[in-house]
Every structure is written in structure tokens, then in C-alpha cells.
Amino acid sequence: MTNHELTWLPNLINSVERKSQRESYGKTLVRLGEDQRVVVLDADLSTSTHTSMFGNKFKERFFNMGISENNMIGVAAGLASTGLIPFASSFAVFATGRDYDFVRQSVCYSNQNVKIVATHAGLTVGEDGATHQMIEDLGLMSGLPNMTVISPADAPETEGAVEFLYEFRGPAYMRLSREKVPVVHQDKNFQFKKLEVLKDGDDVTIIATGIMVYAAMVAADYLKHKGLDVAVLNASTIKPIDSETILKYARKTGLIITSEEHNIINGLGSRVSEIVSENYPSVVIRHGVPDVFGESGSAWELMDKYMLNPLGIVRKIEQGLEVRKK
């Protein structure tokens, strides 16, 4: 790889259409806040999450809660035992971990019908630090019996998850980012517990979650003129998870990169893992967060930092092909 290459390939990800799932979930709340059954509840952060555009409409539905994140999950399954649809919100820091106990016990032990929307989720919380940077609710939320987990790979994506999460039954954690994100999407084409095949290919899988879906098309497109014929996978649903597409590419390539802006413990590249190595052994190779807290800065110099990045990605291609050698 020439010295012109380790330049472009980071940087190129910030020359794209990018668009807010902040924004895309905030109007199809508002859509969907025509059945009276939808209400929506936030911890101060409105604003931010943009469930502020619901509360403008439909002020009688909508209850900020202030910061008092337990009690909003907590208030959030009460409604929900009484047949109606809650949406509520925070930043993921706070929905998932200083929230677990309540998420546990209220929601999915007693299998309540909440649907939990982080924003400002991963890395790219940037400047707010490591205090905020929540790169561990994935595999938090995973483990919890009764869970669905949802991390959509761009806006369009976002506004079809929404529409899903309004219609399933459950208890559902969605994580969005507080950056706007590259468009992989032209509409709002979302599968539930199905890994989405943006691209075939023969010699390498690459299965990406959220932010990473679009770094990981760059990488393949990169690759396919160094004679490589990598396939890309977008994992927009964690829990449950697809293991009959991850086994037909494990046993079609030999070789799957896992890349996700989270924590390489407990995320979707542990998820892969296991489903791998139970049914199929083949060489998984894992990209994101390498087990580290993260640090205060602009979310993309983060991203390149952390190699976040479609150069991190071909690196760690690069590396599992040496692997699969031996």
C-alpha cells in the first residue's frame, strides 16, 4: 500500500453524502405519533435525541422525565403494561448502563413492550470523552433474555427501523450515533434478523454494524482493484442474529472481518464469533474498539485514531489473509 493510499482511504468517508439518524428517528416519531397509542419519554435530552419534534406536536404524549434515567424506564414499562407503545430515549451512556438495572428487571424480565432509542452512542460522541462514550451497550444489551438489539447503518435505515419497532412486540434497544453518518441507503429498506448483502464476493466477508457499514463498502471497493472479491454484510440486527447467512460465508470464504464502532469484547464481533466457531470453525477476525476506553476529541479524528476506518479495515483484512496461510 503506497504512501498515497494510508491518505486517502481514511479521510474518504468525510467527502460523502452524510444525513442524521438523530433526525430521521425524530420526524418518524412524529409519523407515527398519529396512533394515540405512541408515547415518547426523554431524560432532558430532547433536544439532542430529537424527540423534541415529537413533544412539539403532541404535547399531551410526550414526558421529559429530567435527569432521572432509572425512573424514566421504569415509567416507560408501566405504560407499556397498560397497551401503549413507549418510545424513550437518552443518550446511550445512560440508557443502557446507568439504566441496566431498571432495563433488566422492569422491561425485559417482565417482557414489557419498550422500545429503547440511544443516541450518541460509540466513539464518535467525540469532545464529551470517554464518560460518554458508550461502546459497551451492544453486547450489555445482548445479554439481556427477551432483548432485541438493533444498530441501523445509516438515516434511511434508521426511519425503517423505527417503523419496525412501532409495529414488533417486545422489548428493542436501537442505537444511533450523534454524527451525521454516510448514506448506504436509498430508502428505508431495513431487515429484521437478516444480514443485508450489500456486496457478493468470493474471498473475503466483511460483516459491519451502524457507522462501519459504509467504511467497510469503501475497503471492498478498494480491495476489488488489488484483485480482491470482498462481500459486505450489514448487521443492523445484533440480537437475533442471522447465523445462517454468517455460516453460508464462513464456509464460502474461509475468512469473516468483523467491524463495529464498539468495544471487540462483547459486540458484533463476539456475536459472530460464537456462531462460528460452534458450527463452522473458520478465521474471524475482529475490528473496533481494541478493549480500550476512548478519549476526548473530534468524533472523526477519533475514528482515524482508533483505525475506525476503511485503511483499519484493510489492515485487518490484510491480516486475516495471513492467518487463513497457515
Second form
Amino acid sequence: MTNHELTWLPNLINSVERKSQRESYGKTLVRLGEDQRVVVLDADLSTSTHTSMFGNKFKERFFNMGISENNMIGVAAGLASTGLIPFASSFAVFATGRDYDFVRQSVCYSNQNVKIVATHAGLTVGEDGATHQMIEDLGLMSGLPNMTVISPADAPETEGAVEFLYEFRGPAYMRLSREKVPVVHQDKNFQFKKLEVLKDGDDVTIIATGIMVYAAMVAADYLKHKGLDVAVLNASTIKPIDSETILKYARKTGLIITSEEHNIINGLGSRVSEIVSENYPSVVIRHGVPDVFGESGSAWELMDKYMLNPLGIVRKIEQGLEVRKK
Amino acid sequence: MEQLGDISLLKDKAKEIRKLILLMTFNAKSGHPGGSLSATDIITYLYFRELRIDPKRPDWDDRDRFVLSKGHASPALYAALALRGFFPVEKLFTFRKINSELQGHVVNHIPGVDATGGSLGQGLSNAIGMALSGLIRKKDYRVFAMIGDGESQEGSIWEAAMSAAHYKLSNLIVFLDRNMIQLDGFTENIMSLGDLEMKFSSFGWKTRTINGHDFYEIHDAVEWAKEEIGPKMIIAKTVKGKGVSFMENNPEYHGKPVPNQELLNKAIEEIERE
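Now that the form predicted alone has been shown, please provide the structure of the form predicted in complex with the partner chain.
First the chain shown before, then all remaining chains and molecules of the complex.
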């Protein structure tokens, strides 16, 4: 493999099976809709978030709130207070940024059983540009008491995660991608809180979330040929975080690389660093969007430009190995 | 239409609530007496005349809801809930104190409090969610809410207003406590609200303006609202600090209790004399 083959375009991205997380969300909602308690809200993006699938089948339990995201969250909280199970959807930038105060007071502080499922997270939003590329959502939502934060790696895991959210009682946020995401899982298996060990290894650990899980697998595969035994862990639950497994791998490999399609501040990397520095100080290198806003471009061009690709992870591992040496 | 009949009970309860508002905020050395006193008569009417509620079952699914969107008027609601038997009156004197359930702003963890309020412009949306739920589950409970006039400067109030009309929420009856004062001064000087009845009416609500301190007018408005189709907004003209001469129409008492025992005695005397 050459470095060129570690970038998304064109060799890598065209060679893998990719599936839509939001479609998976929409389909699963339709299945769960047989339960009369399930209600769905959207803010004029239902054909993008795919909540329209639910809306077409269960008209009386689907509420399009128009372009009024604050009201959508407030109404969802009111619905939840009566025992219904609302799923509220919009793009991540609106559902968390614009809605922060509503999520904080009406949902989290009030401890209402509202599931906020946001699509179009991260740079892979693409051509719409930085206004729509939400890279702060994990931080915003993780900082809220009572909140659970989910970030599935692919479409099959999304299905499992939606089923989990339906059963789970309490405020929750889930982020999904606009782009079709490389498939990592064979089935819908989602394990709440537990870091999923996709590949074990002794030398270095990558903890990745969302679309970066696949990139981590490619990076690990590449490094195997270079004689490095890399473990890959899927962090599909960002909060509560699985401290036990993080520390196990900190002890085992002494070097953790976190990788996320999110700002390096306040995301998965920050959470892992906190756990490690408090319990077993060792090297953590954060890979993510380097505290800058995105821009227009195709999803995969952007991911390459900002090095959110396997090559970017390899570079961070090289950096980490140097730091660990000292 | 049902006649209101004797209002001496309502008058007594309102007096008790007003006294408790003054005592609670004095005891807490903080709080919002002005907007609590302006809201008192409506809250009294709802809790002692109108709401189908059961203090023994605060989570009863078929109960009427009341959302105090202007959550800083918490003393008025807490006092009403205590007098109605949701919790002991003594508990009111833990208001705003450490380890007390009675938070500075209303929170739904408290028995009888249906929604959290504090950050303004959210409660109306919460109430709409409750009303929508009643509609799709074919429940006959009603959802009452109260918003402030200052609160109506929040954009989300108008998002909510649009949606209540869109979903034709006949089970939603909202009071707007039009006391003309907000923290920094008079509403029309800070950010003029203009004709709120016209605004809500053009948003598709059935509207009416009343004297928010007259039980007969409150009663007539509620009886009217129960019959009308769609969401109802009752603009209640009120007096901030109502019942205490030196607090009335005085922006200073938006977020400040009576400062000393002497003035407290005077205030309570005035309320009793009323």
C-alpha cells in the first residue's frame, strides 16, 4: 500500500461497501412506529433526515414543526412528559447548536425521555459548507448532565442504536452522517456504553467513532504490514464513556490515538484524555478537525484535505510513537 | 355558561398566596415577587376553581396541566400547590435554600409542577407538546399555561404560537400576564410589544383581553375559552407587584424581595386590608 491508497479519493472510497445511516434510521423508526407511544418530530428536513418514512406511514404521530427547531425540542419535551416516546430530528448544527438551551432546560434538566437524532454531522455534509458542518455537537451534548450521547460507526449499527434508544429511558442524542458510510458491521449489533473491540492489538490503540472507525481499520491494516500491531476500538457510545476498556488499553499499549469527525476540542479525544490522565497517565494523541471551520467541497475531498482519512491516523500514530519514546 | 358564584374563597386564597410570596422571598432574601403578585389571581382561580387535579396523584395522566412558562413567578405557583395540598406549607420556607426541592425557578421534579421554567420562551412549547399528546391519545384533559409579556420578546414564543394554531389545539388555554414591566424597566421602553392581542390573533389564536385581577373576568374568559375552537390567548392586564402600594408598577421589585421587616409588615398589612 502506498500513502495514496490511504486517502478516501478515489481508490479507497470506491472500493468499499457504503450504506446510509439516515436511511437506516428512517426504516427502523417505521418498524418501531407500531408502538403507539412513538412520535416523531422534524423541522422541515424530514426528507433529508428520512423521518418522512415514519411520517408517511403514521401521519397522526408525525409532527412537522416547520423551520422552528427551538419549538420542536420544547414540544418534544411536552410530548415526552405525557409518556410518549418522541424522536426529534434535524441537522446536527440546528438540533444541538441552535437548540442548546432548549435541550438543556426542557430535555436534560427536566429529564424528559426525548431522543434527538441528528443527521448531517461533521465535514461530510460537503458542498453546503461550514454553516452546516457541525463539528461541536458531541461536546455540546456530552457536557449536559443526564444526557446520553451515541455516535454509531455505520448503517447496521445505527439500526441497533435506534432500537436501543427506543428502549432506553432518558434524554439521548445521536449523530448520523449525511454521506453513505463504509460498512464495518455485518449486523445491527449495538452495545450500549461498551467500547467494541473490532481488532485487538498490542502496540497501539485507536479509539474511533462514526465514520472514522472504518478509516481506523484501514490504518491498522496498513500498519500491520509495517510490523505494528494496532488495536481498533469503536466508540459508538460517547457518554457514558467506557472508562474500563479505555484504561485496559492504555495499560496494554501505552499509546492511544482517538479519531473523530469532530473538533479535537470537546469530543471523543477530550473524553478519552480525561479518563487516561486521571487514572493512568499515558500518551493520547487526538485526531480530528483541528479547531477550524470546514468549507464547501465534496465530502471525500474535504475529509482528505483535513486529513480525516487513514493517512491522517497513520501520521498521528507516528507522532504518538515519537512522543512515547521520550 | 356556569356562574362563578361566591368569590370569597378565591379572594381569601389569593390573599394567602400573596402573603406567602412576600414571606418566601423575604425569607430567601431573593426571588421575584413583582411578577408573582401579578400572576396570583389567575393562578388562584386555576388551582382553586378550574383545574382537574389530584394532590395525591400529581402524575395522574388524565389531569389538567398548568405550565408556568414565566418560571420566575415560582413563589406564586409553589404557594398555590402547598395550599392545595401537594406538599406542606412549611416547605415554602425552604424556597431557594440549599438542599430544598423548591428551586428558584419552577422545575418539574417538584410534585404538581408540570414543566420546568426559567430560561424564558420554552414553557409554551412544552404546553403545546402536552396538548398535542392529549389530542392524539384522545384524552380530554386541558392544558393551561401562563407566559409573561417580557417573555413574549423571545422569538421561540412566536414559533410556538404558529404551531399551536397550525395544529388547532383547542385544548390549549394560555394567559399572558401583561404587567408591562420587565427586569430593566417598562416593556414598551425596553422592547415594545405593542398590541399583543392583535399579534396573537393574526397568528391564528382566539384572543380576549381581561383584567387579570378580576375573578369574574377571569372566569368568563376561561368559560369562553373552553368553548372556542383552536388555541386561546387571554391577555390579562395586570399590575406588577399587585396588592402592595410601594411594589405596584415598580420595576425595582421584579427580582428583589421586600428589603426589611418594617416594610414586610407594612406590605402584609396592606394585603390583609385589601
